[in-house]
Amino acid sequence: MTLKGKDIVNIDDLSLQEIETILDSARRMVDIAKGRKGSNALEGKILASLFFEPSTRTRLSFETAMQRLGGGVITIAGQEGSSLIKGETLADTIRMADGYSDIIVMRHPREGAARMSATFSENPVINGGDGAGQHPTQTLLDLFTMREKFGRIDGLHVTLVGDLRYGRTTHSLSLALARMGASMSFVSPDIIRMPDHIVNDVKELGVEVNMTNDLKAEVPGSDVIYMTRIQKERFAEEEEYLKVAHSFRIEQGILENAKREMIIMHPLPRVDEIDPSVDFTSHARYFEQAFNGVPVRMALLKLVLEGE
C-alpha cells in the first residue's frame, strides 16, 4: 500500500488501512511538530498553499508541517491575492501553481472545487475544505485526537452538535466514524440538520444515529462531544441565521452528568458555543486538537510525496 502521488479530496478517498497508516505516522511526527527534533524529509519539495477562503488553523498547520519537514511553501491567501480577481479561471490558477510546486493544498468556497482542481494538476491535490462539502484532513486530526485519548475509535459514542447542514467537518467526520465502528448522535436545529445523503450513507454503513435538538440529554452517554459554530457566512439571509445563532452552548453546569473521561472537541473558531470556563476542565481538548493538525498533516504530506 502506498499513498504516494494520491489526491486527497474526500475522506472516502482513503481506505481504513490508509487512515490507520496516517495516524500511526502522525504519532511518530509529534516530537518534530513540537520542535524537539529536526527533519529534512521533504527538503527540496514545495507546497503550494492556495486558500481562497479565510483560514487560520488549516493554512498555518499545513505550512508549519511542510517547513518542519524541511520543505518550502508558496502561498495565496484570499482571492484578492491572486489573478482570480482579474478574471483568471481556477483551472488556469491550478495549472500555474502545479508548475511551481510538488503538491497543492487548496481551500475554496465552492463545493466540488477541489475535485475539479485535481483534474488540472499533475501533482497531488489535498482538499483543505470546499464550501459545505468535505474537509478530509480535519477528519484525520479529529480521529487522531480521539485515538490518542481512548486508544480506539470502535465503540465510542460521538455527539456532533451545531451546524450540521453546512459544517463540512461534520460531514467528513461522521462518514469516517461510521466506517470505524463508532456510534453517533446528531444534535442541531431542524433547519441546519445533517444532510439526508450523509445520514443515509451512515445508515448504509450499519450505524443508527439519534437525531435530536436536546444537547443536555446526550451528554451522559457521550464519549466525545464535537461542537461546531453556527456559520453565519453560509446563510443566504441573516434572518435565518439569527433564528438558530445561539442554539447550543456548553457551560460547566451541563457537564455535571458527563462521563469522567468524556472529551469536548471543536474544529474552531468558536464564537459563543463553549463558555471559556470550560477551557480549564479536564474535558477540553480543542486546543490540543488544533495542534494535532501539524503532526497529522506532516504525516500526510510525507506519505503523499515520498511514500513510506
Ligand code: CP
Second form
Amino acid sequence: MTLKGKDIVNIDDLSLQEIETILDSARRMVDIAKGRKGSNALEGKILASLFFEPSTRTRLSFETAMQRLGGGVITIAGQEGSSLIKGETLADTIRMADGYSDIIVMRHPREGAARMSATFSENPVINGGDGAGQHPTQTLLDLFTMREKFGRIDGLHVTLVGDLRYGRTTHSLSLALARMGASMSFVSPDIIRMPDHIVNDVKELGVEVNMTNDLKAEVPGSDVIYMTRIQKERFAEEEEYLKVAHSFRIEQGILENAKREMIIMHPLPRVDEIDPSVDFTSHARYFEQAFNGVPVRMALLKLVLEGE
Ligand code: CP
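The form predicted in complex with phosphoric acid mono(formamide)ester, contrasted with the form predicted on its own above:
Entire complex below, previous chain first.
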C-alpha cells in the first residue's frame, strides 16, 4: 500500500488500511506538530495552498504542517488575491500552481471543483472542502480525535447535529464512520437533512441511522455529539436560512443526562450552537480537534509526497 502521488478528493479515495496508516503516522507527528521536535522530512518540497473560499483552520493547519516538516508554502487566500478575478479559468490557475509546487491543497465554493482540478494537475491534489461536497482531511482529524479518546471507532454511537445538507464535513465523516463500524443519529430540521445519496450509502454499508430533530433525546445514547454550524452562505434565500437558524444549541443543562465520557466535537467555526460555558466542561473536545489538524495533515503530506 502506498499513498504516494495520490489525489485525496473524497474520503472514499482512501481504503480503511490507508486511513489507519494516516492516523498511526499522525500520532508519531504530535511532538513535531507542537514544536517540541524538529523535522526536515519535506525539505525542498512546496505546498500550493489555494483557498478560493474563507478558511482559518484548514489553510493555517496545512501551512503549519508543511512548515513543521521543513517544506515551503505558496498561497492564494481568496479569489480576489488571484488572477481568477481577471477571468482566468480555474483549470489554468491549477496548471500554474502545479508547475510551481509539489502538491496542491485547495478549497473552492463549487462542489466537484477539486475532482476537476485533479485532472489538470500532474502533482497530487488534496480537497480542503468543495462547496457542499466533501472535506476528507477534516474527517481524518475527526477520526483521529475520536480514536485518541476511545481507542476505537467501531461500536461508537455518533450523533451528527445541524446543517447536514450543506455540511460537507458531515458527508465525509458519516461515510467513514459507517465503514469503520460506528452507528449514527442524524439530527436536523427537515429542510437541511442529510442528502439521500449519503443516507443510502450509509445504509448500504449495513448501518441503521436514526433521523430526527430531537437533540435532547439523542444525548444519553451518544458517545460523540458532532455539532455543526448552519451554513448561511449556502442558502439561496435568506428567508429559508432564517427558518432553521438557531435550531440547536448545546448548553450545560442538556448535558445532564450525557454519558460521563461523551465528547462534543465541532469542525468550527461555531456561531451560537455551543454555549461558551460548555468549553470548560470535560465534554468539550473541539479545540483539541482543531489542533489535531496539524499532525494529521503532516502525516498526510508526508505519505502523499514521500510514501511510507
Ligand atoms: N473546519 C474547517 O474547515 O474550518 P475552516 O473553514 O476554518 O478551514
